[in-house]
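The chain below stands alone, shown as structure tokens; this is the form predicted on its own.
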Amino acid sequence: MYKYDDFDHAIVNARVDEFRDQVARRVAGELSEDAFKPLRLMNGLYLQLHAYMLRVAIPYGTLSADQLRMLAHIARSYDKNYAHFTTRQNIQYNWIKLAEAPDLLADLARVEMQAIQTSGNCIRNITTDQFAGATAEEVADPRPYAELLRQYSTFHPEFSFLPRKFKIALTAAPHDRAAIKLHDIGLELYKNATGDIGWRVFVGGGMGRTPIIGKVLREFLPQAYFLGYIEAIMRVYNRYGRRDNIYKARIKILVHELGLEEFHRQVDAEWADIQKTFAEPPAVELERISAFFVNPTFETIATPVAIYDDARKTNPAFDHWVERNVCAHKQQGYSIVTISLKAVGEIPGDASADQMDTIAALADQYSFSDVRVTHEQNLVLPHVRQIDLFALWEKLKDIGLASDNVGLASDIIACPGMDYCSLANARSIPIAQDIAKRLAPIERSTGELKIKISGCINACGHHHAGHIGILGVDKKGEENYQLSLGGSAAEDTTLSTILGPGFDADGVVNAVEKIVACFNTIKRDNERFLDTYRRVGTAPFKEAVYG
């Protein structure tokens, strides 16, 4: 993984100080709120429902265990024992005292960390696939990219202050895990018909109270035009997105008003200018910057090993595990285990303060001290060898995180919702509960379902895309969730559609129960729920929950 340098260190040591100031200047009343506001902000400190909640940026999703490690005396010395890791691979704290939060950021920066541009209208967090660097799908690693990119957007003057928020993913593998099409720029890294690699570049995606797809801005970009391309969609955003109407601030409603074919030609203009002026970083600062991505040292492991064989004959919940939970990894003898946050009624997402330490000890001794957060809010360990994954699995059983449930109907994306967010509607975590219990006997032979909760419009529990979506509202002063059906993140991206009126928190949970049993009804053999309904319609859904 990335290793500050000295400008890294110097930045962030100076950024700590700055606030430690302006903390400083907010307790003793020199500074009023409003005025506080957009300083916090910019260093991921937000004011929730019952104390001040920080996010702290986990670049492209990547972490070594000593920075899990740090995570963890977090959760510990800051919060109350836990933290949540979230849709953008970073992780948040919820009870966070304004005037420890410098001392917190301090620490943070002992192990190269920051929670800088995880909030404001600036480049937030970049992700990336939670597998790159591991799987033999990409055709590179796209972390030394997002690493590039996380650089030149970091501090930069032009776009400190956009009309909106803005959100970058990567991937360079036919199986999208980032959701780049759900983003404002989503990029693509792959290798055309002649055999030359570059990126598909997907502009004017995104959830919220728009939902949109991205659309296909550029199908073919040489990696050598990376930035400077970037640059140019980012100049047009800046300065024609709309700054009057914060719900008409996103890149996608400036794609959507000006047309793909309009805002292409701004893009092509703004690029011909900056080529003429603008130096794509030499090809010696990408190289630097990929040599903290190489391969660890893997050992030459012979092909088949016995005793991983042997144990997932003999042990039919290990068996499980690996089905759902384990990967193919690009070395022959080595696998990517994802290990899951969501334990059936437990808080989807959440670790505790004890957790994270083992996953950094169990990092460590199984993973090349590699850990990675995946933006549907689970841990990897990206390097493990087969003949350990049963000595692993044993471990993640000691802490409650031996789940078999990766893809399945109890493995929610959930946010926060009315239990901490000051912007939510309706509660998120226990509606999420109660399905997991609800429907946690049945998942294995319902197979792959996807179900995404969010607690206001804003869909920081994308559940646009969602196998099934649920919506929490306010109506009339309750709360009410809208159900929708057949939306997906991956490379077959779609939205869903919502299904027909809404329910009070235990009627939710019933439909979602119906519409299960639906489907397990009606499928084909070895059919997912999304080819179901993507075959069928709404009709027989709706049938079977509003009769």
The other form holds:
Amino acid sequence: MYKYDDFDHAIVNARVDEFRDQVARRVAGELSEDAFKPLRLMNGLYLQLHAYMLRVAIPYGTLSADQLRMLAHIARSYDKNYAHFTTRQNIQYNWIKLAEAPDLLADLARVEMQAIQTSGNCIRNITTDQFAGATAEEVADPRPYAELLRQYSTFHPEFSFLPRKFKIALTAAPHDRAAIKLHDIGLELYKNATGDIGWRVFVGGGMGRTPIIGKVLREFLPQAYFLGYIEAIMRVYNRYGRRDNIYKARIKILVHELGLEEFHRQVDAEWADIQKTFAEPPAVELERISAFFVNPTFETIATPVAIYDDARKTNPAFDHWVERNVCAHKQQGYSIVTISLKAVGEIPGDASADQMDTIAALADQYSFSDVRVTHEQNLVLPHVRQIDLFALWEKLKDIGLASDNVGLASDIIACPGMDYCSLANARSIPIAQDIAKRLAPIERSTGELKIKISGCINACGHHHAGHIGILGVDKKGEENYQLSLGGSAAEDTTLSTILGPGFDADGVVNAVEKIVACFNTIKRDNERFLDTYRRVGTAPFKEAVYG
Amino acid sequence: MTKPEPLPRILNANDLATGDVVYWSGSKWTRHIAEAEMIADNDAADALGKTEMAARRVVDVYPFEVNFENGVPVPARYRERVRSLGPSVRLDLGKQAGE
Ligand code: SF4
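Next block, the form predicted in complex with its partner chain, ref. the form predicted on its own:
Complete assembly follows, chain above in first position.
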């Protein structure tokens, strides 16, 4: 993975020192809260329902085992022994004290981590496919480009005060695990008909109050123009994005209001102008960065691996786990393992300090010290020998992390909701816990089902992209939940459609159960929930829920 | 139709240094909602909030509605109830756990 150079270290350490000074001045009364608030937010420090919350960036969801150990240390030393992995591949701590925040950031900096770009109207943490560098599906590892973008966007003077926050996601595989069409800019690296590799550029996607699927702005962008073209998009947005209305400030509204054709024309004009002065980084720089992402030294392993195959045959529980949580690797004899952070009845995305430490040790032992965070709030060990899978599974069982539910009904995305978040209308977590408990007994036979829950319209829980989406709303001071069906964040991105009137907390869990029961009676063969929904529409589900 | 009587209100905030949720007792900030005092005068409460924020003790001061049950204020809205107790999904954390 990428290692900081002297310059990276210098800017991050300088930022920590600067924040230490700002905190001291705030506590001494030299800075008012109005002056201080944007400064603390620029360092990822929010004020939430119970305390300060720190959001730490995990660039493109890639962590080393040492970094994960540091995250565990922070949970123990500065928080209450746990933390929460988010849908932006970040991690959040819920009980941070202001005075301790600078020391915390200094600890993070020791392992080349920080909380920059986790708040404010800047280019936020860049996200990508959690299987990057491990899957045979991709045409190249997208992470060197994500790292290039991270370096380009960190403290970018022109783009530090955009009309609104700005999210970029990349993938290099046709199977989209990064929800690229639901980002301000989505980038898909692919090989065209003539064998050249370049980017399909999507723009103006997003969820929140006005969910929109990103549109193709450029069908094929040669890699050589990567940064200049993004700069052109950013410039058009920065100049014309609305600053008069926070709800209309995202690029999706600008694209919608201008129309794709006009937006395209403006970007092209800007791009033509930029090319007179903008120098793309020299190839040697991309090579320098790419060198940090080369394959680990894989062994040559003959397949099939008999021990692994035998364990699958003789141990059904292990076999179930492999079926759901283990994916094909590009290297023969290796697999990609998803560690579900969704044990039934537990809090989606939460991990204790002890669990993080153990996963770090397992990454050292089995996965070249490499760990990934998924936007579906799970963790990944990307390079595990098949011969080690059984032992790994046994060790995961010891720490309660061997749930065999990836992609099933209990693998629910849930934002922190009203249990932690000051913007929430309703709780998300208890709804997820109740649904998981209710559906766990039938989830294997139900098949792939993505349930996503947000505690307010900001949609951090991606409810618009859920096969079943749940949105918490405030109904005269009471928690109420709106159900929607048919969303997807994958390459077949769709937005979910509201089913009908909302429910209270018990009601929404009952309604989801009825929807799943209805699906199980009308599905054809091994049809996924989403495919059945696309075939039959809302009518049978409405009938099942509302009678 | 007569308007319902407005509910009594109390003042809460976050402690500047710790971020902890605190309530105005009439003379100081307290971590315990049971010690909170009802707001008698809205203008005075506004002024108090501004003074206390300026004094760097608290941030985000705002009033909210409560029902007094056995003399103890109980938040009318769920959001403030969660703030006064801690996460409903982690009963081992926050004020509800005696922290
Ligand atoms: S969706 Fe709303 S409630 Fe959930 S974390 Fe985001 S802002 Fe908070």
